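Only one chain comes next, encoded as structure tokens, the form predicted on its own.
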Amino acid sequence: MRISSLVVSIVSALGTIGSSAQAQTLTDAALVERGHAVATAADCMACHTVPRTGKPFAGGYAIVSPLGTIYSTNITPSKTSGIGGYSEAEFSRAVRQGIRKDGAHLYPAMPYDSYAGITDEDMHALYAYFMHGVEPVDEVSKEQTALPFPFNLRFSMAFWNVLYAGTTPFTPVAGVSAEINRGAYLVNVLGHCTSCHTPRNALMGAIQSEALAGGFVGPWYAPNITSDPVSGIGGWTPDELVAYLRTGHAKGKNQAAGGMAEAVQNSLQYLPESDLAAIAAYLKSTDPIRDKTEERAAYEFGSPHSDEDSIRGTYPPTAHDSLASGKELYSGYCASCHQPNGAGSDDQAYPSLFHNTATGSIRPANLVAVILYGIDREVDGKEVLMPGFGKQSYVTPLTDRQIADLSNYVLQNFGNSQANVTPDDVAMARTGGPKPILATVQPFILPTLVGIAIVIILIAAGWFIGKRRRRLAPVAAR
């Protein structure tokens, strides 16, 4: 009886241990899956993976900033090349404060100023995902960040962080619905929308009083997404916002390109419908910010128009260089997809050029950028592609003058006729967009510092020589 009882007890204990182990495994799997959802909402894939050719999270993606190109790092759990040696505290410090394991500062191209708001629970899950849900890649990117002086002094970011970086996890606002609080967390923390959609000051810090009011991101302009009905998304319905976030397209409103196309492709299309609805609800609840230069919503501009009848037969079929004017360039390069009258394709995969924020905005930067760089996004396994006509074009590279003429034809006939594009505007877009003050003065910083140092040395030398002469003067007199 005693032996039998002992066997039963052992079997029972083993069963209990097995059940506990299984429960722990399920718990760990759920934690990793939650971390995967957090990483998706935070859009980690877009910046830490080279499109098409790169391994997930292996780094090497070029982030072109006004201060120089920053290359993302390997954040797989590789012990030799990634973050496999990071403790959870070190991981949290890097994500929330922008400080690596070795103590060096990250640049805010990694949006730690927004990620500072990640909750402790989500940070724990995120760490579990990157340590146990990501395949390690034991490769270091061939491309390494090398910004010019003085931006290469990473320790200077400590001062920038004091001024502009967040410090505390997100706290829900009392008296606001759970949906809007969730939207605020997704927009301002995980989605780091302010990184692109908020204008920046002379030190490249986000101007919080104009949060989400729009700003340049290289050659692209991230538009105003406050609730203002003219300058922002106040005239969009919640369903239109959700459709845009999920697919990158909202009929009669806008289509995603540039960095927004990457956000849709790598992040937003995978969020649950409830999260997309929460983002829409939050954006609709924000304080409206009006751009005084705008009197009508950008998507209200334009109507169908065609100049095909006036073009046909102008040149013989064998003529060269026959695409000289804006309307001829449009006919030759745009009309086959966007239709001669600008209405786009029936399914709007090639969108209408009227009732389109890219052509109706008083700032035609996105129209120029999309002609230069094209559109390439994949949603639900379907690719939306428009070739670019910049120097890298596999169709036909266009000159600055041609792109300006083409843009102005589109603006005059399908969009905001008050907007205008010059060849200089196109040249600026080719070189990365408007330069902030820091980038403008950068070439003069080192010579200025050297000049100041030389002046200080000369003053010190003069003082020392003068003092020595005064000390020796009585001796010489004797």
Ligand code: HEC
Given for the second form:
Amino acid sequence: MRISSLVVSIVSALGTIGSSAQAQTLTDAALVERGHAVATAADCMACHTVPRTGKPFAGGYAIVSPLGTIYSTNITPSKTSGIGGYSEAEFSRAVRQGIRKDGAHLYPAMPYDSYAGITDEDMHALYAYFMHGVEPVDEVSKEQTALPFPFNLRFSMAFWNVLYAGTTPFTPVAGVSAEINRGAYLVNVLGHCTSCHTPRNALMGAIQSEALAGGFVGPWYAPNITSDPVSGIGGWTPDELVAYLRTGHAKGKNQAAGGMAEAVQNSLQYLPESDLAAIAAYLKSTDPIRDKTEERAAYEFGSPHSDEDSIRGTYPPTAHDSLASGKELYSGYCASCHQPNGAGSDDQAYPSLFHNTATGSIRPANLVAVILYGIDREVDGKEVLMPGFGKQSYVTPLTDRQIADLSNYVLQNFGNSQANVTPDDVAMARTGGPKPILATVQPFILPTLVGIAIVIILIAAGWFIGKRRRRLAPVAAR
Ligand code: HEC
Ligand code: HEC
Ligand code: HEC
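With the form predicted on its own in hand, show me what the form predicted in complex with the named molecule looks like.
Zooming out: every chain and molecule, the one shown earlier first.
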């Protein structure tokens, strides 16, 4: 292939309109439509709209971070309440570098560390869309972000950015197919898959050497999606990956709940098939990262098993709160949909609980989280629902002990029997999952700083008093 045609194919693979993009007027319908596609792939909707009740992009969506709740802002083109006053350069700086029009730093809950890679052409189209394709909403959300000290000091993000934020727009890697380059752009930049699937260090920066190797997102665990056949998605066919991304459901593999359900619902289901294939091709091409404690893929665990006969008739069907053991709880709350033997319904609309990464993983976080929070995902206008059994449950709120017993029953009989759930694990999942060190030490930062300040004041006072004493003392005594 000639260099020029390679460049053309890469440029067109990135969906760009070439150098003419910059010259197009912002109201150009094709440009606005392209910006809409970029916004969809980047899932701006998920965070900037309150689900069900909120107006599109009017903000106010609560992102529960381990450091406190961060509220998204209004990014409609409203001049009074939104970003109507942003120039294209200011918009680009906010999205790619996390700096607001007024110069204040945004929190990385806005994934500007990924968006830093957005190409100039896509950025231009995105601006056109937000200025001319989005309805202005003149309302500021009542909820405002108020993180505790020291995280309320927005300028501290400038230091974080030096360490962890990206700086350059994505450039295709030479010698790699246009499809894989497109997939890399969708995964690492627009789709910001890394913001959930890459583990974070003590300062909550993404650990680049473990890109896509799996990380906690609140109480959920975003699994390893590198190409490793044991720890990652190496054993998934490209078709299974595409089905999962488009519908949130891959038979015999997993169903999307938590943040993944939102990604499917707001973004991935609308991507063209070629983009989903590109994501699958890229994931399959990533360097495999293996967790040494794992020997089999999570979706390989388990087989049908039923205890229904042993408990039949031992309790009245209405006596739900008297159900004590894991098997009774399973029979009472889960078997109606997932079947007594865990195989799920024939069409797998109620999925099998064996051959499911949520139950086969050595980290049973997603099993616990789905029992607590359930699933609510809308795809192709149809709703996929599993009730949660947490505090707000419309079925029955279960206790930490009951959920632990139930989880262990499921793990022992359908999943990874090496995994184990304690009531404390359930309690932690209720309060938002494992806390990073930064959040754990937060309550001590202010007292520590005050303590250090007091020590400094005491030393300074001692030095000052000592000096005065010396000065006041008779010359002979010095
Ligand atoms: C994962 C959640 C998330 C996604 C996805 C997201 N944002 Fe944000 N965004 C936020 C949050 C949270 C804030 C406010 C952060 C703060 O107050 O520090 C924000 C702030 C902003 C701001 C600053 C507005 C202002 O003046 O306060 C702009 C502009 C913006 N986002 C644009 C976008 C665009 C465009 C996209 C899609 C390409 C996008 N965001 C996707 C969470 C998100
Ligand atoms: C907001 C966080 C978040 C984002 C963004 C996200 N994911 Fe996920 N992902 C998750 C969680 C959580 C799960 C586990 C879902 C479950 O088991 O219910 C998951 C599961 C998956 C799985 C199934 C893995 C397995 O072993 O079961 C794949 C594949 C996947 N995600 C791919 C992607 C891709 C590709 C992107 C970017 C386009 C992406 N995800 C973006 C949170 C996220
Ligand atoms: C009313 C029917 C219903 C009940 C009752 C029910 N589920 Fe589900 N469950 C579902 C549906 C529907 C899905 C998701 C299917 C999909 O996403 O395509 C699901 C998914 C799951 C998953 C996979 C989640 C993931 O994150 O990958 C697990 C594990 C699970 N259920 C366990 C349970 C357990 C344990 C119980 C009992 C406490 C239970 N379910 C009760 C309908 C139900």
